[in-house]
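Read the single chain below, which is given as structure tokens and is the form predicted on its own.
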Amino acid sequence: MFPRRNQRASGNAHPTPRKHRADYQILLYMGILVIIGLIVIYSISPARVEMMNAGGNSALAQTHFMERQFLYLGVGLTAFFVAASLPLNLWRKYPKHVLLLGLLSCALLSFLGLLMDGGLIIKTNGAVRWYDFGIISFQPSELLKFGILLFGATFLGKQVAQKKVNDLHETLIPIGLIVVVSVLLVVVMQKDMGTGLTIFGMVFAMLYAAGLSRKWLALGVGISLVSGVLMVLFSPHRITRVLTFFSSSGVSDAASYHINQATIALGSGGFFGKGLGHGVQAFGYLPEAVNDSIFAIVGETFGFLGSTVVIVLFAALLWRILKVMEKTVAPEWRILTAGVFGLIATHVAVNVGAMTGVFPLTGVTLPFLSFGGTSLLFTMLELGIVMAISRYTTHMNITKQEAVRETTVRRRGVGRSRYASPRRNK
């Protein structure tokens, strides 16, 4: 997946590299993906509004989705640039508070879901995942993921420095309890398997980057798989989705409808796509066309070529995140960067896999393209922290000698990229 550091070479004893120019390729790839998302939402917004207005429950303007997405984007970009500008030490101060707030907000949402239907919460098909504040809605599981990311990075960073990453009682049990409680709140109480998968992907990447032994990693994956199977077996709608994935025979047309429409959307786009405004799936045929199913709309609009470009852009963004992680000295920031990589990679893999029939259908947004505010806000916030971390990377693989030479001997201009090849630094 990505390189793991030798624990003896990754303690807090390393000097902090001097500040330099950030990796602006991260901003470039994120910006292109956001623009593609805006174009797609613009092309299907009239169709979605027409369908919603036809139901008689709303009277939305033709530009409703575009206006909302621009608002969400403004908030997300503000979070990105603020996070990219703040001192990194600030994120060390409040990880426990953010994690606790995320857990409490999810627990409160689950509790309210048992007492009411509507009002302060949004309940859809028995699933309770959102607070409804009238003008805006809020998904607390995104805050919980951010809390796990911050706490996990600072906690595991300390354990790496103390060479206790593989300690069962001091490291693995605390992290395991956080994951178990989070999964119970999100997957069991809120019925959100997709978010549970992204939490697993994020935590796995962080533990891998921290240097957890392969024995413990394999055991963790095994326990997670068994837990996932049990959660499917005790949930009828998940069993139906799994059966639909393996074979559409024996299941109702309603159960296979979503994946069938996604397949039709991708197939009808051909190689070059139907073009902006010429698709039909947004007229109520494809469920969640502006949210979880946005990749199928991309395929219908821009075809196989456009879909491939989107995947390549995500791969390029993830590669730049890996480069930041590889050259980061402080273990907590290296682990945090790995967590952001795991989070975004899992979102993309699960979303694209579900739309193309590689994985069973589950509700996960496609970062930067899907319509919505909470996911966009926290994804940009997390990527902004990675941008800030990229200002303190080194040229070489991290050893004590190289870290000292980077910070005390080499005095080049700070505008240079920090990813020069080792051959040029001999």
Contents of the next structure:
Amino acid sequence: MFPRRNQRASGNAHPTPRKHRADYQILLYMGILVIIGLIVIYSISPARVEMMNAGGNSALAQTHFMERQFLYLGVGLTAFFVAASLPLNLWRKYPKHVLLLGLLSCALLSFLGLLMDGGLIIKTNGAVRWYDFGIISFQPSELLKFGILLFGATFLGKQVAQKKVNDLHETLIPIGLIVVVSVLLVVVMQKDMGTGLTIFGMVFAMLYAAGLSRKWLALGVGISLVSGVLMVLFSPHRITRVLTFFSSSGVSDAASYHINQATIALGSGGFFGKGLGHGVQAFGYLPEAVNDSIFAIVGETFGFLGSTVVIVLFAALLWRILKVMEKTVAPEWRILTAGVFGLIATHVAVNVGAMTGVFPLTGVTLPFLSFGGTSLLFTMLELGIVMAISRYTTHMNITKQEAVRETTVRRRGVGRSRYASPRRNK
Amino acid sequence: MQTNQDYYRTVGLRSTILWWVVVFFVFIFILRLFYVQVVRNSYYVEEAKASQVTKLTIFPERGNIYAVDNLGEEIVPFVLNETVYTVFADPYEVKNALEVRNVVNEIAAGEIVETGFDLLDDKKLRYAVLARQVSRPQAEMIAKKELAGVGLQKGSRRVYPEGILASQLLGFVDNEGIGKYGLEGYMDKELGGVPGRLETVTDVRRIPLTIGDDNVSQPALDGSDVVLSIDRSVQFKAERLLREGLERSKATKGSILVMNPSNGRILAMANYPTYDPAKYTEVDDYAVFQNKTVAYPYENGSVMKTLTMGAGLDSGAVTVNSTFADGTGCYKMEEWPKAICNVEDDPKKAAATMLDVLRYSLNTGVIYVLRQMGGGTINDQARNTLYSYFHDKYRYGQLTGVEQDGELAGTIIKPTDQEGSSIRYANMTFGQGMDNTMIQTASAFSMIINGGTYYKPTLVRGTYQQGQVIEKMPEVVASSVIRADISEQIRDLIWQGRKTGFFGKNDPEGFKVGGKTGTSQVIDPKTGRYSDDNSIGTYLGFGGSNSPEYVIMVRVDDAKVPGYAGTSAAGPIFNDMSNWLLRYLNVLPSAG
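Next up, the form predicted together with the partner chain in place of the form predicted on its own?
Every component of the complex follows; first up is the chain already shown.
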């Protein structure tokens, strides 16, 4: 029996609850978000295609983006359901390998970027973020994030069990090293500040859930802020973005144009939105309309109502993830769930923050809505694992449960979960 | 040492904290979205409109300008439009600057804008003009070469089938499509038409989309085709005779004006020197753009005696039978040290007639008329009477409204002004001390000989619509300005004045050709005094049989031949023009 074996193997005093029904709210919220994304992509696909074909280098079909997104969704949903039904132990087996693969594929990409322009890689505005395998392209930084997630979860889980989370040499330096190397690869080599931020957000959430002490937390936040400022200072294009953010004047550089057009899309949408097929911003005005800027298109199409619904759905999804986290007994799965929370939360905050002009512009996708295969695949895979973890939650918040357990264990000496029977978790 | 319980408590607390962080951001984002999407909605709707809606101006076709020929039998084009192209480059897109230079140079060498090619290497630029006013065949050749980054912009330019004929009265259209000078300047709105509007939501490349409810599409209204009152043959002859006349008198500047006194229509209007309106950009001296017949007020000189006489007769100050003592040939005024004297032709009669006044151009005679207006002296009444004729009836000091840009009103000093002294008014009787344009004098003169109807002088006969001339009615500014019988008297007096004078003996029999010379000294800008070396010669007259058919006014600025310029330089041009017109207009000699 898996739970009991787990109990013995970890040597943990905490019992792992029996497998029960997964938290289908996660699937529900994700599904609605995916459908909203599909509808929006469907409505602006012709506009995007027309703009791209006008460049003369392509002859795509009107529904190109829609078709592609269907394909990606097929792959992503498969990954989600497979991950949701695979035994959790699988993710414990190769975290190091996945992490190494992620690091290597990123490093190789940067190396290829120095050698060639085009061919196996895609270079845009001097940044190399994609492998190009003909019909399919691949963003290795997503694999890297997944690697960090798996490795971080298993590694920190082990450290939690050994109460070494706050140990500088055994926990913080290794994790710090992984983060620094990854961020170097992603931010410096790929010029992808957005992905760098999401790695930070993910690792921070994992450490936070692992119980990092306040001292280290404060230090970590301090170091992150300083390194963030340094990175901005050493990269001119980020300086302009930050300056753009702080000056509302008509600086006509690309970033301010982007934010300006996003705000116009949102603002012109009004309360109820312009309706499907009535948006104009996707006709070349708003950059990255199907990808990073899709939230602005949602706002233009469905108005304040639509954009609020999307935000609330994300909040609901994050809430469910947090619920899974706080009811998960096994530290590695709790930390992994926290990582997924951090990842999705950072993506949404950075993306929506940029589109609404609350934060400076950094190009990250809006999970489940943005067009893009790799991002969709990995986000769904990761959420699928959370879905799998949700099958093993306890009924109660572990804090309370612990309190109950300690008293009951002492009083009655009962070592097994009170909620062994599969039941809908609330 | 941390206990499990502490640890789990921490984790639970942290989960709650993370949830509140989420709530905080959700709150911030929704607040911000509410502000942007609801509060500022109308602002961003306008912003969106400003960037998404393209307002295109549809340029109307400028009206053609026609003239008549053969006394209105024929309509001939004077100004038409031609499609031309501007060759431009987007330096950012240009791949081979050298090839672009060679191709454009080879095909449109004459229309090249040299500086445009220097901009081709500046990749930051998106627009550089390489050649202007390239013809359609040239443009097609350039288009065939399919040069990367080179485009053609359709435009229009004015073409002049008659070349430089009537250039100053036509004016030209500048690079911005705005009419300048002459008729093009004055009738810019009518000729230019009304631009159409196209407001449509477009994509970022400015290609119209079908999205949006408030797209506006308003077609342009083309400008009207104007038919001039100018008769091509008369205009051609007038320009030629003027040029030849100026050559004869070694003058370099002059003007001629031919109009129909019975409707105000101008048949010819020309100045020399002139310019080619198709090459107006090559003109250095912008003064040449001016139509001096309307834009150059000057002291008309003794031709004004005809008008003074008209005023004298009509006001009753004198009659055709009046005489005055002209024994000295001079008139001395108390206010002025020097007496005003007549020219040497003056026979100095003891009883000079009104005909003598015009025939011998007696300054003392028109001063006599002025004196009679005051009952014998140049008093307020005399000056007021002369002013009321000159200003109110002859309309000096006012624009005639002839369809020409830059018309000037000239100056006439009021009797109530400090400057309006008796000596000035005495001078005004023979055309000194006041500045007027030829169009003013010719129009007033037409009035006093046509029976007393002041027609607005006009260059426009009507509009041309679907091959038909829609005639414009002559515009009567004032009728019965002077009595009809007085008009007949003054006409006869002017006719007799010419007939008995220097030119009249050569006039063909059976026609009534009347006229008056004028020579006005010009104030030397160096000394500020009237100079004897420089004078403007003018001739003002009419011709016809029982009724006057035409009025001709000629001005020669800088004649360098002996004698009075009005007689020696301007008069002969009038004679040639008048004789030619009698034949051209098929004027039948009267029995008398």
